[in-house]
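One chain comes next, on its own, written as structure tokens: the form predicted on its own.
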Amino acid sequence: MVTKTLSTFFISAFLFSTLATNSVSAIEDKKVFISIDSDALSFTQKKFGKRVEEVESRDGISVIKIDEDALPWLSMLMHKNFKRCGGFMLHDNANEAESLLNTHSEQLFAQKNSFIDYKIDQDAIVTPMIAQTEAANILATITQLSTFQNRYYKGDYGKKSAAFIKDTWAKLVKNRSDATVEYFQHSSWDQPSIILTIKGKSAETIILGGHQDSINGYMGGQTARAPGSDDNASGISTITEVVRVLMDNSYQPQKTLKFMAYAAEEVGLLGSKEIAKDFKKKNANVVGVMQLDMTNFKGNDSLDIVLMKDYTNEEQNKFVGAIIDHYVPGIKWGYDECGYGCSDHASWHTQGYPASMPFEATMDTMNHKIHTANDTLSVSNNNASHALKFAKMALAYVVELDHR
């Protein structure tokens, strides 16, 4: 397994070197605009040479123009060298990219503002439900999602895996007249996002989401094997277990609950970016967002759940930490930073919404087999015991926030 991975890497590195240094092309590559953390700018310029052009840098964010076909390689290099999953945000055009640089005040608001009166007092509801969460259910869903050749955002596999998630969630809410499961269609690629909505008495909205797509960063393309068991079948399966427990208990929310499976996260947070922008355009009153991206690899001996400090809300992070202490005793948690655009919480943060990103480990101890054919359940010892901790935490988060 290790030999195969290393061999693939060296072959891919050779191909990448050829692509990155070739300045003459019979057909001009399509240029796209992305934003990255400024600490990765010089690295990106060095690796891609004339294929990348800096547009503007401000407040720690750099907008660059780059060949579209270089994006999979950039994603691989961001993961390898900066320990970032994704590591950049793709934009529709130059104006959208540059407008991101003008959202500093909104991002600061999303980081520092207290959106709600956080407290914990729903033990009578939460404690019995937490006891009903089962690792076996999470494991079964991870297993099923991993059987797809990949869940790449372009092509049939990505559409079929999305249909599986939609059908799975629809079955869980089939007896609820207040629930809907719908596709959020994206015009520029095949894979739709999925949104499960349970209407509450209020239009205030709580979002629990994770990305559904997977990618093989070394082989690329629509046919390469990318089981994505941890990245991110684990997050989707954890969300699915939260929904199951809520439905089994006929939970009637006060606020509107939305559970989301985002498309195309691995290539620049594309799905969540479109959804978050749409919510902002409609002035949606989102009072809390939690992102579950990789929940089943315990890479750190001293920490079980790691809250990312960057592109998240400080007060909500404290609330999540208090929830862990109160409802999942014995679970050790702490903080780390993940880097710009590391997952879909950054899309919501950029639009001014309060977000949290509980992660499976620190960035240097995370699962380093993601984006390869070896991101399988064997990495997590063929169980979902680590993801179960996240299901308990997320369930308590939804219910407690719902009653604020």
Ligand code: BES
Contents of the next structure:
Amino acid sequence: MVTKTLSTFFISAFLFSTLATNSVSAIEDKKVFISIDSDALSFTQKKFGKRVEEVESRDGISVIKIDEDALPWLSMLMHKNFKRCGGFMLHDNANEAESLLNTHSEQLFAQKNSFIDYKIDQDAIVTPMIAQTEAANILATITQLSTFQNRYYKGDYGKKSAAFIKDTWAKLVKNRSDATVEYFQHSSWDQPSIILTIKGKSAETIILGGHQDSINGYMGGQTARAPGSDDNASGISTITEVVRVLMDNSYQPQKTLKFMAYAAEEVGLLGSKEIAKDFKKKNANVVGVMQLDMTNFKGNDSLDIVLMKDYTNEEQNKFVGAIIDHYVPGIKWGYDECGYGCSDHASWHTQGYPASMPFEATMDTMNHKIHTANDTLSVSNNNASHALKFAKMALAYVVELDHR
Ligand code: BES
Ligand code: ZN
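Could you give the coordinates for the form predicted together with the named molecule, as opposed to the form predicted on its own above?
Starting with the chain above, the whole complex follows.
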């Protein structure tokens, strides 16, 4: 049965292409660039012969030049033979196809490469500091950040909330000559990103970041109420507590530590994209990135910390899991995936840097109040006990990685 259906299909495909070629023989066929998974390349070449030309194959992806009118057939064949919907991506030109290959190989590197010889042996420094982390501090910062009407990337509120974060971080490092707190200005919108740097002995850099902006996804714009208590006042406040404890202990890093509050994440990871590109352009030696985006809502399953598998580095994720087991015992962690570049870790990943994204819940049990006027602390029972686990984990991550 299957054979018959297929052969009927191929006969009609043959008839169609013969007819099509005959009737438009005077007109040059328009060629387009597409990318397909390389396992479908020889199949495609067999089926379309001279109508397809391989441009370049790399890391399991092939860019091919193909007659535009072959696309509907290709789509059907892909569906039948590879159970792929569509099965290819269409590109406007050769450059765009080429840049997909580059991005893809950069991402594979960022996912698979082991950047550091991961180990855990800094108990003497880490354990006492972990004991000093306090939920009350995280709660206070979330409360303050939620007081702004919104922290939207455009408009006055988002600029004022950025200034608040800069001031808060500047106070934490006021006695340190090795530390700076700076704005990273963006050209297309007003809200700056904020970067706190503690200079180490080496230029190797560790980044702990999260986005500062909030959005009301339904009403949008510069005026709608968007407290963003979980998304992502929680992440910024968790980072703030990590810095506080490090500074209270006069921690002197080996590597350079950078703490970042990204602008304009909610509208396409815009702030972190510019920063990650800038770091790449300057050849910055970033050895680890951790993203904290939503840390204070415990989903209703058994996991406390969920490591996102996509757009992250596999070896660093294992290291973060081991850090949790070692330093935050009793905390259950596991894996899930966003399914797309859901936060700023994806910006670093795309530039080839090792990133992790420890998240507050599984996707199935996530906080559905985000991006509304109801993303408030009351959803987290007006406490920061869940975010505290992330502060302990992030503190241990920074100090252990700093000693590799
Ligand atoms: N914090 C969210 C991402 C998120 C939501 C992760 C739920 C996991 C579960 C983030 O702030 C966000 O909303 N991101 C955008 C990304 C987009 C603009 C590229 C999103 O998910 O729509
Ligand atoms: Zn977020």
